[in-house]
Amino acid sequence: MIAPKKISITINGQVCEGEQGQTILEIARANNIYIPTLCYMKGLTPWGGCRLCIVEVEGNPKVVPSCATPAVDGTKITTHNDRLVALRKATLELLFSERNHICPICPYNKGDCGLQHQGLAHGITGIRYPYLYPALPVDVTGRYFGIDHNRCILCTRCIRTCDEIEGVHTLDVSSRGIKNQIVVDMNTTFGASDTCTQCGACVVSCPTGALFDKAAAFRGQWTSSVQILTTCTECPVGCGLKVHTKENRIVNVWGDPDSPVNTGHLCVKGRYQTWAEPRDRITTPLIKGQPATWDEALAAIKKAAKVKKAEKALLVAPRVTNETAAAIAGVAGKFGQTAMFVGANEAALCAEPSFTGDALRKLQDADAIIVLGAQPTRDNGVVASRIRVAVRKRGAKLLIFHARKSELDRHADVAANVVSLESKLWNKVKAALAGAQRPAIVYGPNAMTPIGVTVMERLIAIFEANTGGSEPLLIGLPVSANALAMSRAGIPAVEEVGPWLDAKPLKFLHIVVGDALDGGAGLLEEKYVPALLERIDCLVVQASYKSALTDKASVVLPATIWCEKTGTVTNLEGRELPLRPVVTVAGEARDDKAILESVYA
């Protein structure tokens, strides 16, 4: 790879190293120069509309935008004089004149936007332009974010986002002139949008407080709010987090854009479903329904488990830390069997762990991309956002193999929904993988099964044939989260519980299921499940959320969530990755680790 040529400009008089290639404004911010934006975001294709960055160049009569101008080597530039402020504080009159932009009615905290700001950094305390109060509709069908097109700036930074990082581009710009707007879709709303992944990137991306968030609204100020970076644990992935907090309570969680895993993108697991749902906690120990004290519980506990190590079991949630996890291993020996409940298929992708380092940049760059046996688009929303760009913007292949439909099968140049061994399906095959430098296949659960075994199988022997190709980079991908860590402490997984509890007469039963959004209520959806555990003496429950199978058990203890907790866990590419608590632990839930020590230790 041939290194990008050196080039020096002269920027305010301060001459500035930079590459070929690079606009005026990144070589300025590498320099540690100031230039105010708008429109401009750092990731993102410049566009150059709002005209806030604009910058002299010796020689040219005429203002450029520094985020669109390439740097020419040995060029002159001038950033701050009379004229460009001049220039900045006119485009910022313009801007607020156009649309409704009064901070005590806006759910964006009161003036804590980008608009605002440069107006305070520009010293605008009113303008010289008719206000033109525009009476645009406000969207706000959508489940967790909505659009008030009367503060929209037109920056198209939320239609870069959408496009360029989720890769779905469910918005765009309609109309012309005065009558510019956001549509979702074909002039849809948000709530109606078959396109939207509900990410929330947009509103990430918002300058103004044109979109926001719905649990967020008007919660105070972001430079009030303490932020706290953490990982998300709601797939193996394991997303870096920026959460808000604000007198011990979540405001909004962001993507940190430092993550090596994300580089601050999320899904709308990680983005909203955490903590923008309503779920009915569980804060005190239960006996029986009733609330009791934790040497109450205790004690009821360690009074039950007194039976023959035969008749006890131990059944886990993977979504636990690798500390709660070596937990388990230490206690495993006190019970007759331990094992952690996946969904189905996913016992044999766990049964032999393996990583995928740098997985996500890898896939990113991959030239041909295959989905055998996962749902990315259901569960691993960021690993989806990956695919589609690759497909969309760079042209790579994409071929699928999954029994169900998918939003992705849109993007496939083979979407194989029925597999068969017919020479026509495999030409097709062939033909998309020829010549293929870069291939990845992302496998999940599902390529466990007979057939996905064939077409892996299959695959491989294409790539084999390919001798102007490399070996395909594969990509393991659980569903649960930390089961890979899991299985590497030796905690054995079943998918059907059913048979697990009744291979043996029980008589105690321990289940940890964490803070589960579900509560653990999956686990009687199997069949059988429910009357089994009504054989049971004693079920124990340790949850944090109330479900159905709380309601069931003889004891519940409640555990921390994911915001309390303390520890690591491990992701799809082998990295260790840090839980910090982010708020004081609700009522009197303890941490998974430490209820079970204090009860088998």
Given for the second form:
Amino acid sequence: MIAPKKISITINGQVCEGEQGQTILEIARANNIYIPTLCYMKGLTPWGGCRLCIVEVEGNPKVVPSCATPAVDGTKITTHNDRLVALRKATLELLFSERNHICPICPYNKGDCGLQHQGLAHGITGIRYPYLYPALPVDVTGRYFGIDHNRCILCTRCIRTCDEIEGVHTLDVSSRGIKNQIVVDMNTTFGASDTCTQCGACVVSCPTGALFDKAAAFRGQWTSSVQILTTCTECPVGCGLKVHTKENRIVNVWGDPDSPVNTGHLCVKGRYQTWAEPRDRITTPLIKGQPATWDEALAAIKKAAKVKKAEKALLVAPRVTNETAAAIAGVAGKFGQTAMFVGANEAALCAEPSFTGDALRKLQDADAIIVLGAQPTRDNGVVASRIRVAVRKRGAKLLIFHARKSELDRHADVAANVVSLESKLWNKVKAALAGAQRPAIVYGPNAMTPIGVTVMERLIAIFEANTGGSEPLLIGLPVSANALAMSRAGIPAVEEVGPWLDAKPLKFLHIVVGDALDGGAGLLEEKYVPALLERIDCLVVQASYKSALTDKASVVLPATIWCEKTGTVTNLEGRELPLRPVVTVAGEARDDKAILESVYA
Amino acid sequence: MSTNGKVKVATMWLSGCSGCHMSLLDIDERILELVKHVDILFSPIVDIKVKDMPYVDVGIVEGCVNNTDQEHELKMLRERCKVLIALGDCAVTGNVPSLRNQFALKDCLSRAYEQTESTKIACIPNDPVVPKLLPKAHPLQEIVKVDLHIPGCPPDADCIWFALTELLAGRIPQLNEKNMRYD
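Can you now output the form predicted together with its partner chain? The one shown was the form predicted on its own.
Every component of the complex follows; first up is the chain already shown.
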């Protein structure tokens, strides 16, 4: 790659170095020269719509938007003078007059509103234009966020984020001139949208209170919140979280922009599902459904555990921390059997755990992506967004082999829901992969089925015969959050809990559900499992949330949740990612590791 | 200037919640300093009828213009003061009272007097004594010339103090992100 040519421009009399192709704004920011902006957002295509970043270029009678104007070597730029400030003020006044910007009742009431900040910074007290007071709708049909068009300044940051980061392009602008309005799909609502993934990135990008998180609304300014970085434990991607708290309560969860994994982006699971949903928390130990002290609960368990080792089993959710995994491996000797319960076909994927370094960045740069037996749209939203962006923005080829249709199919060159051996299909596959320089295969649990293995073999054969192409990057993508590291710690995986339970003469079963959002209720959906659990003399369930499973337990031990934990998890790239306590532990809940050690060590 | 050398002030409460007047009182003990320099001749806290509104140097108005009486009162103050200050978001932008501007007046009245969950006798007041609502709520500047806007809901006491002391010193107050707010 040829290094870009160095250029030099003068901004306000200061000589600034930059590179050919950089905009005036980029060079100014790199040199700590402030230019006000509203529609500009780092990482998005410049829009040049708000006109706050206007500057004068010597020799040009017009003002130019610095965010969208490439710097030309040797030019002289002025960012502030009476004319520019007067124009910016007029622009802001027009923005204020155009819609109903009633700050006192904004759901965010956020002192960090971009429009508010610019208005105050420009000393705008009243405006010289008549307020239009347009009648505009508010859409609160979305599950986690809403849009209030009264506060929208049409900066299109949400649209560009939706298109360029999440890659779904749910949002766009409708109508013309003063009737311009942000629309969801073909003018529907968030609630009715069939493309919105509810990732909430648009809300983070909104500089005003037009897009707002329902759970965060009216909880005060986020600029005055305490922000703590931790890691999402809902899937093996391990996205960095920036959790906003106030008075020991979570008021919002954003992506950590400095995380090398997700670079600030999140999916609906990490952004909302862990905290913006009502759940019944278990805060004290329970014996037969009645609250008890820890001493009573531990005594009851120790008494019931006085049975033969072969009659005791430990079953673990594949989402505990590495430290808890080590503790499980440490106490496994006290049980006849220990296992973690994983999804269908996931055991083979975890049996020989393989980690792919820097997988997410490489995936976004891939020029051909094969998704085999995985459902990133459902299970790993950030992976899905990276795939969509690679396909839609960088022209990567996408080939999907999965029995179930998914939203990704519409972006695919080849989407094989029924894999046949027809040469027609495989000729298409060959054509799509011809000459691929940076191919990647994302394989999930269903790649481990016989047909998945056959497809993988065929693909590898195609790559081997692909002259001029490169070997594919293989990215294993389990569904379970920390199954790879837990497998590496020596905990075997079991896919079907029913037969596993049935094969044992069990009297005592300890299930570590941890902070699984369903409280372990998913286990009961499996055939025969509820009946098998009835047979057990003592069922200990260690969980954070109430569920049909905890209702069945002889003893329930309250476990801490993601935002209360300390420890590490290992993501699919092999990164050891830290969990940091964001809020204090609820009630008498204890860490999974501490509980296991206090019972069995 | 009055004969005692003090600046004569009138304050007026139109369609607002009185929060801006509260914020004015929030200047606390500084009010003792203020009254050394000003005489408050007309105000919600001074019992003088509108028809007897005195001529003053500074008129300070909270709230927006919602009905015919308020329009009359504001125009009268404008004629009788030298400097008119719009105090707070309602006076500056219309703020919460202007939310009704998105709807037709008859729909607003119907909602308020005929359709609320607690309505027992549906009747829109029509006694000639009751001032007529204007079709829209108006910020002051749509009715009269305003010399100074102080936004905020309410403006901080410090912001009001700063603006008043600057005016007393004969300067135009320069408000910016350091001393004013919109919310």
